[in-house]
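In the block that follows, a single chain appears as structure tokens, in the form predicted alone.
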Amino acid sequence: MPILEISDLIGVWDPATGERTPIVKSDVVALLREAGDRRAARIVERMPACGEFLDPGAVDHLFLRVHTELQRLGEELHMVQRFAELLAPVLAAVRSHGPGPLRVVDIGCGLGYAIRAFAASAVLGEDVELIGVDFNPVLVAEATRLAEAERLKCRFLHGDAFALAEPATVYISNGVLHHFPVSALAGFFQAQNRPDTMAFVHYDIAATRLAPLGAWVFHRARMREPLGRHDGVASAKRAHADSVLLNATARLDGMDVFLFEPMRYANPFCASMRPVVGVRPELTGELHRALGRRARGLVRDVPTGPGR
């Protein structure tokens, strides 16, 4: 059966207006039976509804307190400086092939966390542009009105991750990657190998035996709506082996790809969260100088098999 998350059924925009699509209640429960989810299934039965159609208003602001959760446990996971550590190299390689504008753009940024942590500590440099898309025009309207708020220089907008409008030196995502089925991969990796493009990193839930139990512990003790509680343990139950996300990246032209550190090579108690890096061949080798020690972390091949 399909593992789904109630979150990817009661929010649909269309992807180049923004424009809302009415959700039938009666038919996310449906699914959520027939994929042998009653408890999703109940949860989305307690939502308000406008006659037959999901209350618009309701699924908004819970879609505001689930991310607003999800950025305290980006916060707890330290995801921000999980990036910095590698974005930091990466655009030192950049910047070793010559000076130019650059650019971070964060695909499904949701309240742009990354994004405004950058802006606020400049741990990038002062001469990068950061930008945050995401597909749910509430949460971009609420990136947009905290950083405002914060006075921080970055903007959001609303994008389709597999048709970019704004171009990036560097991509990055944190969690969106589990939220496409295998044969969607490659055409999201594909959608960044663009001629302005230097590099990606893309962290998501390791695929590890133990993360759905993770998820369900830190989830219990750390979310308090309960869609947050199901989707979260479901994410983990969605994420891609590791092998996987690299054969997804297998036809990507001009681009050397790796695993950052993967569970090969990780302690399976400690690991979480790790990112797919890809970057321009002629970066590679100065990529790794950048990185030092931590270099050896990069892996190209990983085994098949469960687990993995």
Given for the second form:
Amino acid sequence: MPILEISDLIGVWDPATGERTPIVKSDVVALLREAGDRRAARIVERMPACGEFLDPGAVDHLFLRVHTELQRLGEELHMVQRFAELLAPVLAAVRSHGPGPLRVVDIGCGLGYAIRAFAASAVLGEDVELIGVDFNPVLVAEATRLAEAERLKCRFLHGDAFALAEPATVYISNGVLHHFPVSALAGFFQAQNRPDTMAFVHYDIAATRLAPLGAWVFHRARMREPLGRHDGVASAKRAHADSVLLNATARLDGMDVFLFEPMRYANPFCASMRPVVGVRPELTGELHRALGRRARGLVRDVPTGPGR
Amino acid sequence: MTSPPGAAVTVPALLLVLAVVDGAFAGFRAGTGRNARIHKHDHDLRAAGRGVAVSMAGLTVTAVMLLPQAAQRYGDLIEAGTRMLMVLTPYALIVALSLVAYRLLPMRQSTLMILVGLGPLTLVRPAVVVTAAVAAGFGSSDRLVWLAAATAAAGVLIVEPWVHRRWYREPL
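What does the same protein look like in the form predicted together with its partner chain, given that the last one was the form predicted alone?
Time for the whole complex; same chain goes first.
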């Protein structure tokens, strides 16, 4: 049976126009029941509706609450430091190959925590333009509001991960990959294989046997929204195996692709989140040098077979 | 059970310190996940302060209830407090160690402390507080002791939901 996340079902926007698609509540409930997830069905049943449709205002409000709580998880997992650990050497390698505008684009940025934190600390350098892109216009508006409130030099745009309007030197994402089915992953990576792009760093949950249990404890202790608690565990169950992620990048021309510190090459208890890293071949040596001892964590091949 | 020497002062003092520190953390937790700004030191401090204030209000209720008869039953109350501390102190020490480890360890190991330490410890906190209250009443036939233990436990457990509902119901 498929593992579904409620948030994927209650917020849908037209990729071309950005227009919201009205969601019939009973359809979502039926879908979740069909998938054998009665708890998720009950959560949706309790959500306010306007006639047969889910109340869009209530859904938007819920998205804001859940994503604000999600940011806290990102803070506790040191996600910004994890990104900076890789992005700083990647950007240093890019700079060593010549001057030019540098741009980091966060795909599926949510409230734009990573981008706003980079802007606040300038850890990537003042010469880097910082942009967040998300499919959900409510989150884009909130990310913009938060950035303006703290006068941060970054911006946020509505965008589709599979048809990126914004070119980037480096694309990043956090907790986005597991939202896509295996069949869509290659398209996701291919959309970033653009002439100006030098690298990508996509963090997601490591697909381990312990991940769902860890996610349950972590979300139960830290999140109040039932939707957030449910989707957090579903995310861990849906996480793609290392071999699946590497296979999805197999046909990317002109990119060296690695996993950074995957399960078998790191302390498994510390590998809750690990990224897929792609770099142009001319930068690979420089990235290894800049990472120093940490470069041992860059792995091209992982054993195939069951992910968990 | 006989209370250790000096217990008449140290037991209530330790319980007070634990209540204040726990209140601060409960207030902090009540405000977390409600402010997505990058710089929120002031927000966190205010939330912790609110937690302490609500915690002190709870303690005051317990104290007012005990005050009229405290002098006559001080020995029983100290013994109950000692039993309470036997449950709370190990928990508090483990939490303190986990927090220190989270702050001082390198990034990856620090994250691990959240997953194996601070997360589960937050989850079991209500059970620990209830256990401490039961331990306080255990072996005592004094209804005042039972009532005081129950009121104190309720006062501790109410801090986080109270602060959250009063000040942090919606994202800021």
